[in-house]
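Next up: a single chain in structure tokens, the form predicted on its own.
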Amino acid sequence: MTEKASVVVIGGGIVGTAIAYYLTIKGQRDVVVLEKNYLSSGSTGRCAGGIRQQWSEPSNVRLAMRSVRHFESFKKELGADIEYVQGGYLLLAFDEEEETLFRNNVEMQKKEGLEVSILSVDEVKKRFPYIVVDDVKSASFCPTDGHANPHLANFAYARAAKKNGAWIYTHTRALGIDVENGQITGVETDRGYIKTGVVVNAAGGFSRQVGLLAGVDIPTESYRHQIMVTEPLEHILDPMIISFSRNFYMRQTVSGNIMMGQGDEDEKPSFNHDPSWRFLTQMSKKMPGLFPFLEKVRVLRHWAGLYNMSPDAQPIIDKAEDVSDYYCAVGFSGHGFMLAPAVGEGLADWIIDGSPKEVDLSNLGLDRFTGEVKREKNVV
């Protein structure tokens, strides 16, 4: 284990596998990823890899929007296929302010310069006959969202990090931060001891605690999130579907899976990845009466991770006032797979060049919970 690194990333998760990428690209070869388990044995590789752009927040539509020129590049750029298809994503509304709220968002994203457009009942029926729209008002729908693979993704990073020289230490915990007169000096692992100046917390449902390791609070909880999945069907899914007020989401995986999840709106904040049969119930008998063709369809699996949420749902992306060096990219509220390339990028160009260049990470600042709080809507 290397004694000296330029910066030390804790977590790997894509958030964090990507941040080392990208400081390589930028010629810093001298980094170390530190992840306590496995590589995408986190939030990462428990998602359900949706990539997508339309947001309520400006913000989270230019990092989306940054994040797909990468994904779409992604094969050539890494070298990796991780099963990545733009499928687009459709966001079903199923009452009048819903319907009003995906009307305003289109009008934003479309600003942004993103492609998206408002489908009608009828339209919805007819591009996607295997849907249930008794009670669909509209829907808004994305072609260049999609989804792709975490776990291929996620090892991608890393493998092209550690051949640009990065270090990447699996089952390797931090167990402590040495700040020396608001300058981090090293950070205590149990496998040794690293000199650094330089720190980013990438550590996803742990953010908080990685945060109290150098004395800097950050306002996250984790809650548990739990996906199920099917046996494999032909091919009948192309979009990503999702709806909010109806708490879902589906789609289909290259090799024919139907993979779903749904938030709990009655979970507390925990580490629990315990998957339950409340949710299994719930969408056992939720998804048929949308979808018939899932009726007779057998569960292979279930499974549950952890959504690492910020106040407003959206990421925290800054540097410590108190603390020199000391970066986070956490809190990303279920959405860090779809963020970690822009992600990744901004941070390489912040730590390095001193500020972001092509990623606008202004308002993800810690300094944004001072005041009033303006939530992200497009959360499940």
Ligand SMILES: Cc1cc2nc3c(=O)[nH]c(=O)nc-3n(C[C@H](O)[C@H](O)[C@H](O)COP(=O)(O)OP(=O)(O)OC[C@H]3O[C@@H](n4cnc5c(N)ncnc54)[C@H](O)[C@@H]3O)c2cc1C
Given for the second form:
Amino acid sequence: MTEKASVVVIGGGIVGTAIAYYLTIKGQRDVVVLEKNYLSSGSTGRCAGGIRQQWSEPSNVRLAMRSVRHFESFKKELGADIEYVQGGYLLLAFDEEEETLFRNNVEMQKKEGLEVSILSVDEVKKRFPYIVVDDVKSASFCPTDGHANPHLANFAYARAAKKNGAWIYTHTRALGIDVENGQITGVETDRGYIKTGVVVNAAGGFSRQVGLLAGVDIPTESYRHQIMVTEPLEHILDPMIISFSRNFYMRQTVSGNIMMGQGDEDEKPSFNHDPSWRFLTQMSKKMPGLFPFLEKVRVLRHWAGLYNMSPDAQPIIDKAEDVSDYYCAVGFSGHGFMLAPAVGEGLADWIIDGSPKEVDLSNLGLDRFTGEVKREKNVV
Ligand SMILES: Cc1cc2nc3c(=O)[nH]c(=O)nc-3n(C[C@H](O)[C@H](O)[C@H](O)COP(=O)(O)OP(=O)(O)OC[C@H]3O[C@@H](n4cnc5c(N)ncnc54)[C@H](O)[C@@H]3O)c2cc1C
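How about the form predicted in complex with the ligand, since we already have the form predicted on its own?
Next comes the full complex, this chain leading.
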């Protein structure tokens, strides 16, 4: 293992490896990624891979739009097929409150330059005849949204960063971060010591713990979220479909499996990764009512991962006040996979050139939680 590095990134998920990739293509040498398990073992490898630009907060819309541009050129740029499909994202509204929210969101999203529209219930029925629309009021649809395979994307970034000279150390845990007079001097790992002046916290569900290694208190907490996957079916779903009030999301993988998940309001902060019967039974009862084609379909697998939540369900991407050159890219809630390309690009610019340049990270600072917190609403 190397004894010194210009930047140590803690976390080998999509965020950490995207940052490492962008650092290396922008010319940064001696970049290290530390991953305590294997690549993609954290939330990234457990996520649904949805890529959505339809958010209620403009900063999320902008970051997601920029990320989509990167996903669109991913294959050409990184030479990797990550099963990227732009089949759109359909947000179903079931009551007046949601209709108003979606209408206001669409107006704001259009101002940001997004191609997005409101569909009437008849349009939903015509375009997506497999949905029981009895209770649906309308929907919001963006054709350039989509999904990709998170494992493939995570490994593609890691491979490309490695090819460009980064060291990726798996099964290597960051145990401590030394800080002298407010300046980072090195990172202690369970495989040796690395001298460095710059650390990036991309530790996903463990962001708070990795913050505390340097004495930086990051207001994030982790919550278990679960997904189940069915046996493969003939191709039926182009878009990813989501409902906030009915609490579900669903997509079809390129192999035909239907992947679906929901949130659980009773879930307490924890690092619990155990799949539950409660989730399985709730989903199995709920989904066929809206999607009758699921009725006789067998469930293949079911797993859990962590949402790393900030108080407003938006990421925290910032440089610490009291410890110089300690950066964090954490608290991504349920949208870190889709935002990773833009965040990687912006953070790499910030580290190398002192500002995130074209990537707008201005609303995502650590100090934004003192007054009233405006929460991102479009979250399951
Ligand atoms: C069920 C579920 C569904 C989701 N669906 C979506 C979706 O459709 N679209 C979307 O955009 N997002 C989705 N998400 C959210 C998404 O998975 C995360 O926001 C994203 O993966 C965060 O990436 P990351 O690299 O920050 O974290 P992770 O992938 O968790 O990577 C962090 C890594 O840091 C490592 N680590 C932690 N501490 C240390 C240490 N001390 N030393 C070394 N390594 C350490 C961990 O082992 C981990 O591998 C979903 C999440 C879940 C759980």
